[in-house]
Every structure is written in C-alpha cells, then in structure tokens.
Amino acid sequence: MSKHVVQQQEGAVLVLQINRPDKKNALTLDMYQSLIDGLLLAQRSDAIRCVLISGTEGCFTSGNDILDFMAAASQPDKAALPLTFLQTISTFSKPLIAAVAGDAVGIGTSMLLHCDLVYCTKDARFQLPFARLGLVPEGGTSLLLPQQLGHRLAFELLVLGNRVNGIRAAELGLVNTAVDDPFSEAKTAAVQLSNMAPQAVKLSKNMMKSHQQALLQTVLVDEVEQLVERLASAEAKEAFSAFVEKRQPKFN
C-alpha cells in the first residue's frame, strides 16, 4: 500500500484518499496499485457497500506523475497498471462516489466518468490536455464523453483541452453538483447507499452499464495501445520536454 493513498473504512464505506499534496496528488504507479488493491478489497468484502474516492483539500489529482512514468517505461508490468486501474474501476460493481476539490487533470477527470456520483467544489478545475501533450484520449473518454456531451463539447474538452470549473462541469453533467463541501455531500450519499438493499443497488448499477461494458473494455485497451504509440512520437517527446523545461512546445 502506497503511503500516498490513505485507506480508511468508515462503517460500510471505504474511503480511498489520494494524498500526495506536495506533488499536487500526481499519481505514481505505486499509487495506482494501491487504488486497485482498495477497489478489489471492497469488491470482495460484504462489509463494504460503497467506495468514496477523494483527494486532499486543494487538489483531487493533477494526473500522472510524468517522471515516474518515464522511469518505468522499460518495466511492462508496472507500465500496465494505469490500464489495470481503469479496467478495475470501470467494472467495479458497488456504488462508487468521488469528492473533488481543486485540480482534476487527465486521469483525474477521466476516472470520474466511471463513478456513479461525483460532487465537486465550485472552483474545481477539470482538464483533459491529451492532445496538448501530443497524446490521445484515454480512460474511455473517447467513447463516454461524446455519448454524454455530444461531439462538439467532447471535442472542446478532449482535443482543445479547455479547462472547465466546477459550476460548468455541473452544467455539462460531468458532476452531479458543485457544493461548498463535496466530501460531506459524498459521504452523505455513501451512507444512504450503504443503508439500501445491496443486491438491488448492485443490480441497478449493472443494468445501466452492462449494455456497453464489452465495448468499453475494448475501447480502454485500444486507447492505451494508441497512447503507447503516441508516447514514442516526436510530438509527445517535444511536449514532455517542454513541460519539464517549463516552456511552450514547438511542433514542426
């Protein structure tokens, strides 16, 4: 268990807190493994009826830790952890709730599409800057966002990579609502769900997701395969170099 993912069971609710505030909660591969382990624990345990994922007070997660990923590029088992996490969260059968404050960048936004309820602060910041980094969408976003928002709004978020705040995210339906205290709102919903008939809740969730689950799993793998190809591209290398050097990239 990574020290940067705090796992705590509160009644029938398992809270998984992304807790690396000094690095804006950037996700390392070890953190992905801890999130996977937490979800699998909740899946197996009859004592856990709901999972709540949160970040820290000022940030949900700024996305992947680029330096950690670059260092692990030659380790296939570790490099596969983000896909394993997405497969785990997208097939998780119990209610999954997210409380978002501050930045939710890249995977920080795309993982929310697999949650059943999402609450955020009004000044939360959601961004999917894949194309800006010379990359392509991941996390099922190329399927789920156009379905939810239509092509033009999905293009704005996935290709332009424009940032939206909590209020607009709620207007678009990316989150349920923007509130002053998203963790409290999420915890209230989690307790409510935990007190409901567990099989009825699970079956209801499955009925809403099962019709395209096979397609989603195919899309997750296809996206990662294209993402891996893009990581080796000259565009991505320039974008990442510019990010590390804190300058504007130059695409020729």
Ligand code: COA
Given for the second form:
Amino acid sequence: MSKHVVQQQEGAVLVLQINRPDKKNALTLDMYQSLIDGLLLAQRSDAIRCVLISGTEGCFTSGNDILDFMAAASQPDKAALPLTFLQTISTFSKPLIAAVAGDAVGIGTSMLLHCDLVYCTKDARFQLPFARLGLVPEGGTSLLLPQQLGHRLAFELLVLGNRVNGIRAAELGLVNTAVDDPFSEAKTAAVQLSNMAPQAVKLSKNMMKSHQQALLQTVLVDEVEQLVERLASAEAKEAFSAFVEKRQPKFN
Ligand code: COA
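What would the structure be for the form predicted in complex with the ligand, given that what you showed me was the form predicted on its own?
Everything in the complex follows now, all chains and molecules, and the chain you saw is the first one.
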C-alpha cells in the first residue's frame, strides 16, 4: 500500500484518499496499485457497499506523475498499471462516488467519468490537457465525452484542453453538483446507498453500464496504445521538459 493513498473503512463505505499534497496528488505507479487494491478489496468484501474517492483539501489529483510519463517513454510497460486502474474502475460494480476539491487534471478528470456520483467545490478546476502535452485522450474520454457533451464541447475540453470550474462542470453534467463541502455531500450519498438493497443497486448500476461496456473496454486499450506511442514523440518530450523546467513548451 502506497503511503500516498489512505484507505479507511467507515461503516460500509471504503474511503480512498489520494494524499500526496506536495506534488498536487500526482499519481505514481505505487499509488495506482493502491487504488486498484482498494477497489478490488471493496469488490470482494460484502462488508463494503460503496467506495468514496477523494483527494486532499485543495487538490483532487494533478493526474499522472509527469516524471513517470517521461520514464514510460522508454519503458512502455509502465503504462500497464494505469490501464489496469482504468479497467478496474470502469468495471467496478458497486457505487463509486468522488469528492473533488481543487485541481482534477488528466486522469483526475477522466476517472470521474467512471464514477456514479461526483460532488465538487465551486472553484474546483477540471482539465484534460492531453493534446497540450503532445498526447492523446485516455480514460475512455474519446468515447464518453463526445457522447455526453457533443463533439464541439468535448473538443474544447479534450483538444484545446480548456480548464472548467466546478460550476461549469455541473452545468455540463461532468459532476452532479458543486457544493461547499463535497466530501460531506459524498459521504451522505454513500451512506444512503449503503443502506439500500445491495443487489438492486449493483444490478441497476451494471444494467446502465452494460450497453456499451465492451466498446468502452476496447476504447480504453486503444487509447493507451496510442498514448504510449505519443509518450515517445518529440512533441511530448518537449511538453514534459517544459513542465519540469517551468517554462512554456515550443512546438516546431
Ligand atoms: N506530476 C509530477 N509533479 C507534479 C504534477 C504532476 N502531474 N503536478 C504538480 N506537480 C508538482 C510540481 O512539479 C511542483 O513540484 P515542486 O514543488 O517540486 O516544483 C508541485 O507539484 C506543485 O505544483 P505547482 O505546479 O507549483 O502547483 P500549482 O498550484 O501552481 O499548479 C497544477 C497546480 C495541477 C495546475 C499544476 O501543477 C499542473 O498543471 N500540473 C501538471 C498537470 C498535468 O499536466 N498532469 C498530467 C495530465 S495528462
């Protein structure tokens, strides 16, 4: 278990807190593994009926650790664990709730598309900067966002990489609602779901997701394959170097 993911069971709710505030909760491979382990534990335990994912006070997660991205350019197998995480979260059969404060970048936003309920602060900041980093969409976003928002709005988020705040995210339907205390809102919903008939809840969720689950799983793999190719591109290398050197990238 990574020390940067805090796992705590509160009644029938398993809380997974992403907790690496000094690096804006950027996700390392160890952290992906801990999130996967937490979800698998919740999947097999009858005592857990709902999972709540949160970050720290001012940040949900700044997405994949950029240094890991740089390493994956020469070691493509490093992309296997993020893919396993996406496969696990997208097929998780119990209710999954997210509480978002502050930044939710890259996979920090795309993982929310696999959650059943999302609550955020009004000033939360959602961003999918894949193309800005010389990359391509991941996490099923190339399928789910155009479906949900239509091509143009999805393009604005996925290709322009524009940032949206919590209020706009709620208007777009990326989250359920923007509130003062998303964790408390998420906890209330989690307790409510935990007190409901577990089989009915699970079957309902799975029914809603079943219609395109096979397609989504294919998309997740295709996206990661293309992303891995992009990681080794000159464009991505320039974007990552620029981030580390705290400068604007220059694409020729
Ligand atoms: N990977 C690795 N380190 C990261 C990181 C990431 N994804 N996001 C932030 N950090 C680190 C910064 O390098 C900095 O480290 P330092 O203090 O050793 O210099 C620290 O976290 C704080 O980040 P900083 O950029 O100073 O915070 P901020 O509040 O000004 O901005 C973000 C926050 C999230 C907007 C900004 O950090 C950011 O854009 N991060 C990159 C997000 C990203 O591109 N993720 C990949 C998506 S595919």
